[in-house]
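The data below hold one chain only, encoded as C-alpha cells and taken in the form predicted on its own.
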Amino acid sequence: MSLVISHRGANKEAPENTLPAFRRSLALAVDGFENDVHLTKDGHLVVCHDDSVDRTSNGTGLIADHTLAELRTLDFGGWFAPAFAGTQIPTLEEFYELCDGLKVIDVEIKRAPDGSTAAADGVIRLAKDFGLFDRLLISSFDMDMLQACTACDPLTRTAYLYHDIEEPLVEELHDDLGAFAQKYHLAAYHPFVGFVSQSYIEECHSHGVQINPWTVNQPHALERLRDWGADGVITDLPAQAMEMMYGQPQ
C-alpha cells in the first residue's frame, strides 16, 4: 500500500501550506504531511510555497526580506476564500506541532534567494526537538541543500525531487539508479508523477531508495502506484487518494 502524503496539506479545502489546510489532512487520516520553508530575515522558518508573498498573501516580497513580525501582520487565508481572512503564515514549529502522528513528514527546503543554504540545520534541529527526526525526509530540487543536510546529521534522509528530464543531475540519475542514491546518500527520489514507470521503481527498490512520485492527483494515476508499489504518493487531494489507498472515503 502506498502511504497518502498530503501535498502542502489539504490545499483544495483551505489556503495552501497554512495550519487550516494540514488540520483537514489530518481529519482525513492521510499518513503524511509535505510542506516547503524559507528562511525570514531574523532566521525564522516558515512554511510556504514560494519565496516571495505575492501569490498567497496580501502582501508583497522576498520572505527573506521580511522578519517573522512582518509576515505575522499579512493575511494568508483570504485570497483562498472569505472564512480564511486572517490566516498567519506557519512557523515551522507550528506546523511540527501537528506531526506527531504521521508516518512521513516531508519537508521541502528551498534555497535562499541568495544561496545559503542554512535552513537546513534548523529544520533538522527542530525535528529532533519535536521527537519527529526518525519520521523527517527532507526533500529538494536542490542537490547542495540536501548535501547541507547530510553534513548537518549523516542519519538524516534525503529525497532528490526532479521534473526536468533533460537537466544533467537527473540524466545521471536515469543512467544508474542506484550508484546515484549511493553516492549522494539518498533516501528517496520524488520524480514527477509522469517520469514513473514500473520498471523504474522495482529497480529503485532493489537499491534500496523509496520512490514518492508528485503531484498525483488522477484517480488512475493512484491506482496504478498503488498497483506497482511506490511508497508514497504526493497529492493535492487527500481524501481521493485515501478512499484509494484504504477504502476509507471522507
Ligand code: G3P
Given for the second form:
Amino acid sequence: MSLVISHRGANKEAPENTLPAFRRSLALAVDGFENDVHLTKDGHLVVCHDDSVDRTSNGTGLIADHTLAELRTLDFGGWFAPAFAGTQIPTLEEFYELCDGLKVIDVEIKRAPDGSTAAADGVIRLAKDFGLFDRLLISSFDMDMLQACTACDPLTRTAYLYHDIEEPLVEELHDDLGAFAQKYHLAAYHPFVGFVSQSYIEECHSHGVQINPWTVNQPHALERLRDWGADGVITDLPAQAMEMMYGQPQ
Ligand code: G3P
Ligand code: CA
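Based on the form predicted on its own presented above, generate the structure block for the form predicted in complex with the named molecule.
Every chain and every other molecule in the complex is listed next, the one we just looked at coming first.
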C-alpha cells in the first residue's frame, strides 16, 4: 500500500492549488496533499504552481511583484469553470488549516525568481505553529532551497525532486542513492515516475530513504508502484488512487 498524495489538490475537479481542490481531496480521505508555494512581495506565503499569476487567474505578473492584498483581488477559479469564479489564492496558513488529519504534507517550495531561499523559514515556522512539523515533507527541485530548510531546522524532512537524467545532481544521485541522501540530509526522493522500477525502490529503502514518485495517473502505474512498495504516489486523480490503494469507490 502506498500513501495517496493529492497533487495540487483534486485538480481535475476544482482549480489546482485552491481550497476547493484541497477540500475535495479531504472528502476522498486522501493520505496527503502536495502543493506549491511562493513568497509575495510583502513576505506572505501563498499557494500557486507558477511563479506568475497569468495562467491560473485573471491577473498578470509575478507573485513576487504583488502584495498579498493585490493577489487577493484576483480570481483564481474562473479560468477553470464558472462555478469557481471568485476563488482566491490561498495563503499557506489557510492550506495548513486543512491538514490536521493528514499523514503527509508535501509542500513544494518553488525556486524564487531571484534565487532567494527566504521561503524556507516561513514554511517551517508555520508548520510548527499548526502542529504539523512532524508530518511536513518539504520538496524542491532546488537543492539550495532544501539546504536552507535543513539549516533552518536540521529535523526538517526534505525530499529532492527530479526529472531530468542530464542534470549534474541527478547523475550524482544515481551514482550512489544512499551517499547522495546522506550528503544532503534527505528523507525522501521524489522522482518523475518514469525513473522508477522495483529495484530502484528497493535500493532507496535499503538506504533508509522513502520514495514518492510523481505524477502517477495511469492505473497500471499505480498498481505497480503499490505492489513494489513505493511509500507514496503523487497523483492528479486521487479518487482513482484511493480505490486502487484501499478499494474505496468514491
Ligand atoms: O511534486 C511533484 C510535482 O509537483 C513536481 O512538478 O511542476 O507539478 O510542480 P510540478
Ligand atoms: Ca509541485
